[in-house]
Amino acid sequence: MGNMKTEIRFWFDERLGISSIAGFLRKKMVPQHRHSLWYYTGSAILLFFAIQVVTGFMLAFYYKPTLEGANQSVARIMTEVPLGWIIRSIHSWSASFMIAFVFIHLLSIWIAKSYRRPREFTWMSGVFLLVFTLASGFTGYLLPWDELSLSATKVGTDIPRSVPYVGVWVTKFLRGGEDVTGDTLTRFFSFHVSILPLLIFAFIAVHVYLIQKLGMSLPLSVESKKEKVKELPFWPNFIYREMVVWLLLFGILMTLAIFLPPSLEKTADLMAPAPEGLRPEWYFLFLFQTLKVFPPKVLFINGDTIVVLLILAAVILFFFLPVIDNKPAEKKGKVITFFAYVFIVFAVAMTVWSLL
């Protein structure tokens, strides 16, 4: 018996490898300073992944994105569906946690500065993995086709019309023509279920390997005291503390899914007005209310424009931040960690009046 274990473990190693993998995480160490707890929050960004995949799947089995069949089938998931409701509302609050969580992990690297040399990549691609995930929140938004994701909808995919010259184009892509339609709902299905699942794994792929290879990066905080800084084993020891967090955020997860599930409006109609107090997700409040306080017209410029034009110039210089902060530890690298903590202030401001 002992033998043929032998062989069987033998057998897959010579394929897979898998000896190799254990040493190279038995050698891998994690570094222990006082900034270690963000850490964490890449490894919960994996959970609430791989939770929206899972239920995803059990829900596209009896999802239907038609104009006829949508709603019904959500309100066939919450009520005829054994546990449909509890899948429904995991898969709802395990896509805000996943947003939250991406939010924080790109911002305690843009104040801890380890984005630094050699990790240009390493940033940018977490930049992706946040317009991916921000993109995947907003498409599975409709999905429901109640009256206030439609309205919500609208609202949405007509703000890039804003944009000199592809605005028009943009809109009229996203929604599969002049207006939100079972076209846009279609397209949308799509984008939820496929394209970006795909895109999002693809760049955590990449994501994972960059830190792999480059490790686990030092705060410049940390780094500049040139101090010897405590290391814990990958394997098995930080993997037991992650198996901690992962249980109490999944803890945290169901407590939210049982007692305040997500509810389902009636039937969108595409000729009714937009209902009252319309409000996007929470991780698109702080833009929404940005837009409706920003002046209707600067210097006979459309204010709309110049407020999507501002948000496009944020993210692309967010993305470069690497190649602008080059120098993190000199006053221009604490210029930059002090717009960090600017805009988390606006932000949290912002989301706070739309909700007033």
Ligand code: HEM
Contents of the next structure:
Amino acid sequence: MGNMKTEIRFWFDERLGISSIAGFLRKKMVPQHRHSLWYYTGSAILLFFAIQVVTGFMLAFYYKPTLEGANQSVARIMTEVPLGWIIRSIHSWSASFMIAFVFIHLLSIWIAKSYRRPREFTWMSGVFLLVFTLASGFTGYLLPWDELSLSATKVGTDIPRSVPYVGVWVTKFLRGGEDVTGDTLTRFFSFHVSILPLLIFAFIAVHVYLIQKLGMSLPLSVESKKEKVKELPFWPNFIYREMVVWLLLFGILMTLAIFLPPSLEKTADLMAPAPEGLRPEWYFLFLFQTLKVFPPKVLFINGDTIVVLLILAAVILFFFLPVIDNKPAEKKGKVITFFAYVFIVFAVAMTVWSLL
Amino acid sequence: MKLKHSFFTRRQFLNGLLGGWAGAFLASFLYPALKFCFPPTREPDQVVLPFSDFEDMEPGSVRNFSWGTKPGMLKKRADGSYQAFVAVCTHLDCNVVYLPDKKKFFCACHDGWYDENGVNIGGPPPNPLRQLTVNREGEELIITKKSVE
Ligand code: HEM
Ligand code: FES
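After the form predicted alone, can we look at the form predicted together with protoporphyrin IX containing FE?
Every chain and every other molecule in the complex is listed next, the one we just looked at coming first.
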């Protein structure tokens, strides 16, 4: 028997080269220190993305991306399809969790400066993943095609228009024409269930490859101490700990999904006035509030144009953060860390304000 | 190899030629693919409405019609003449509503306000509502795009 098992393993190994991967994982170590908790945020994102893929494909079995059918098909998922309401609820909650953890993950890396040389590309692929994840949330929000999601999409897709020259084309591309119509719905569906998931998969692959190649980083404060850092084998010790975290998060997710399922308003009407209390999803609230309170005109320049250009500039700076923060241990580095806290305070304050 | 008075070597020249050709080749695919992504726009030049649908309107009231894929609003002035608007907020494109008791247009998205002539008077909207020209021809109301002012 034992002989046969080794033979089978050898047969596969000869063709797939598993042993080199297994050997790598057996040797991989994860540092243990005061800030190790943040190492778990990345795998939490993977968990929620996996849940999105599974529940998303299930929803796509019944969902119909048409003007006439969309809202009704979601209503059917909620009322007729066996356990459909739970699947939709999980998809909706897990989207929020995934986005929340992407924010936490990136902020923790910003503050710990884990993007330091040679991990610049790991950070940059992470910023792409942030954009794709937010885009998934935005495109998914339209799919139930109710009054709120239609107005939110109108506003969201109109925002690029205030950028001179290119903006109009971005708006037209997103909408599939001048206005939000049935063409926008099919386009968003295609972004949401195929283009964005493929992009996310591809960038996760790059991201994870780089993490394996470069190993786990140490926070500056830990690295500067001369003593040796304690380490934990990735396999199986760290994996077991991750599983505990996953189970915990999954439990929280299921509890919320069962007790607080998402609502479904009446079907969107392209001609109806915007409903009161329009609000984007929570992760866009701070941008929504910024747009709302910014003066409409500053020195003859459209206020929205300024906000959008500022946001664009912020995203570009954010993307190049590892290159900008080239002296992490010095004063400049401290100022850059300080900006992470400024951002957190700004985002939280704006979000709270918009809820008042 | 480089000739005496030449700016680049023969290799650079050939690479440039090949690269340029490859770029043009790719662009020739990109262009139709991009074109595909932008369907023709559908804003109408004019819309014809039966006058009978709007004859009974109270002065100062507003009734909706379809301006292509956007909502339009026809308002009867106190003197009985008609005025037409594209009922879409000039801020970020939400559909507006007319509040007859306040004599104002209101946009719920970010609290935008317009007076009864569609002039922006409060909140973020940067411009007045777009107006359309209304002409009555027999039993028909012809709503046309205003030539750009
Ligand atoms: C392979 C991946 C995915 C597929 C196939 C998929 C599929 C779908 C489908 C068919 C719907 C419409 C049904 C409904 O509205 O309940 C939907 C809605 C939605 N999706 Fe996804 N999705 C995927 C990934 C994601 C990701 C990564 C996110 C964001 C992090 C996301 C966020 C949303 C949101 C916010 C909604 C609206 C939820 C609601 O109100 O019902 N999805 N998705
Ligand atoms: S879209 Fe009307 S006020 Fe913003």
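Only the largest set of C-alpha atoms that superpose within 1.5 Å between the two forms is called the rigid core. Since the structure is predicted, the reported quantities are computational estimates derived from the model, not experimental observations. Positions refer to the first chain, counted from 1.
For F10, a C-alpha deviation of 2 angstroms or more is recorded between the two forms after rigid-core alignment.
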